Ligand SMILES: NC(=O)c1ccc[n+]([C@@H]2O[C@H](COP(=O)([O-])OP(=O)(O)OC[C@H]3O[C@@H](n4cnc5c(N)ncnc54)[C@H](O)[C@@H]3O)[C@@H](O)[C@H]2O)c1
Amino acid sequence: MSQSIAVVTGAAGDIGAAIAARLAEDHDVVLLADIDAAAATAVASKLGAAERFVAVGCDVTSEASIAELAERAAGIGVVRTLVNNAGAARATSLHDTTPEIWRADNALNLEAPFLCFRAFEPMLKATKGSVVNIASVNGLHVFGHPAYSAAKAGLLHFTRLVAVEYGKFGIRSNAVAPGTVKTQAWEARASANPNVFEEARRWYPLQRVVDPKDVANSVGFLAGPLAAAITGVCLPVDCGLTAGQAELARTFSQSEHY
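In the form predicted alone, the structure of this chain alone:
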């Protein structure tokens, strides 16, 4: 019997590493794909045995590099879960967004998930597998980083496209939209403003920001049998950010209960 594989792109980061650890609970092997092969190797070694956590250097904006990743996976087993997690944001405002930044953010955050899906499509058909795209609340509302946000909005629609067209093969396609996640990527902002998380907390109904494990658990759910009838959805994992803001509700209602 072939080993079941979960592929996680951008796996060297905090969110990717947490997702890889979670998916190892119900997959034989997890492929940690990242453009920084050394960082992926370091994460894989921390997570567990080399035969279960396999680090692979991969540029997800390159068709050739993705083809090599798919070939590596085929040599191990069959892919049951694909998590398109790799992503990054550049310019914080539309004013500061150059055509180069716009194209680069779309290539990484939108085109790459498409390329990865097409590369693993045959194996996902064979396993009636699952695709989970890591989107963002930025794809739902305006929170800055416009090129990244537009790409994530496109990723949400791509999620539905796969769900509708490939459902007949048993493939499920869903997305997770995290809010602010406390990761190393925030270290620069935190060093510039040590109170950044405390300031952000007030906008979240749960009065906290997201932990990478929160994202990982939602991915595990959507990829697993408990979500067997769920496809084409976006699950916000945002501590209530997109539900509304208590401070605004307090202003409008003049009620002390918000």
The other form holds:
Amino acid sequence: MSQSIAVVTGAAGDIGAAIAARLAEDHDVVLLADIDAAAATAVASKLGAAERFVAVGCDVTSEASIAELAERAAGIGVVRTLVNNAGAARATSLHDTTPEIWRADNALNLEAPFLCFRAFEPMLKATKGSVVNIASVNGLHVFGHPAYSAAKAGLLHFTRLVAVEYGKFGIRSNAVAPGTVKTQAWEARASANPNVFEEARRWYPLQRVVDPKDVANSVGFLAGPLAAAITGVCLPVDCGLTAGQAELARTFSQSEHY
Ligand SMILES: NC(=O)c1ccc[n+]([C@@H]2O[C@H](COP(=O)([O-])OP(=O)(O)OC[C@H]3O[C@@H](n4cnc5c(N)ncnc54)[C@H](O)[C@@H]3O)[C@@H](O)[C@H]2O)c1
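Take the protein just shown as the form predicted alone and give its structure as the form predicted together with this ligand.
Once more the chain from above appears, this time first in line as the rest of the complex follows.
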């Protein structure tokens, strides 16, 4: 029987690495695809045996590069799970967003998941597999990073488009929308303001930010048999951020219980 594969893009990052570790629990092989091949190789060797964690250099904004990734996968087994995790945000305000930034953020955060899905569609049909798109709370509400946010909102709709059109093949498609996760993506902001996570914490009902493992566990759930009847959904993994804000509730209600 063919080996079952999970493909995780952007797997050299903290969230991608945590997802790769989690998916190794129920897949034979995890392909760690990242534009930074050296970093992906380092993560793969940290995670475990070379035959179970395979690093592949891949630029997910390039169709040719994705085709090579799909070929590599075909040489190993069949893809049962595709996690579109590679993502990044550039300008923080609309004022600072140039047309180039708008296009680049959309290419990485929205177009790339579409291109990856197309490349793995035949295998996902064969395995009745599933797609998990790593979106963001930025795709649900406005928290800055406009081009990235618009792309993540598009990614949520793309998630539903796949769910509805490909459900007849047994393919499921879901999204996870993390709140703030302490990863290397925050390095610049954390060095500009060492208190950035402390300041963010007060807006979260659980009074903490998200851990990469929290995201990985939700991906493991959505990709696994316990979520067999779940498709087309967005699961916020946001320590309650999108549920509401206690501080505002306190102001509105003038109740000390918030
Ligand atoms: N960190 C957060 O607070 C947070 C919150 C919500 C959503 N997310 C989402 O989670 C995902 C992972 O974020 P992270 O914080 O781990 O980021 P990260 O910057 O730590 O990791 C992202 C990885 O993607 C890779 N990458 C970038 N461009 C690529 C390309 N063209 N092709 C292939 N790989 C590429 C990078 O090399 C890097 O290893 C992203 O989609 C991000 O939008 C993160």
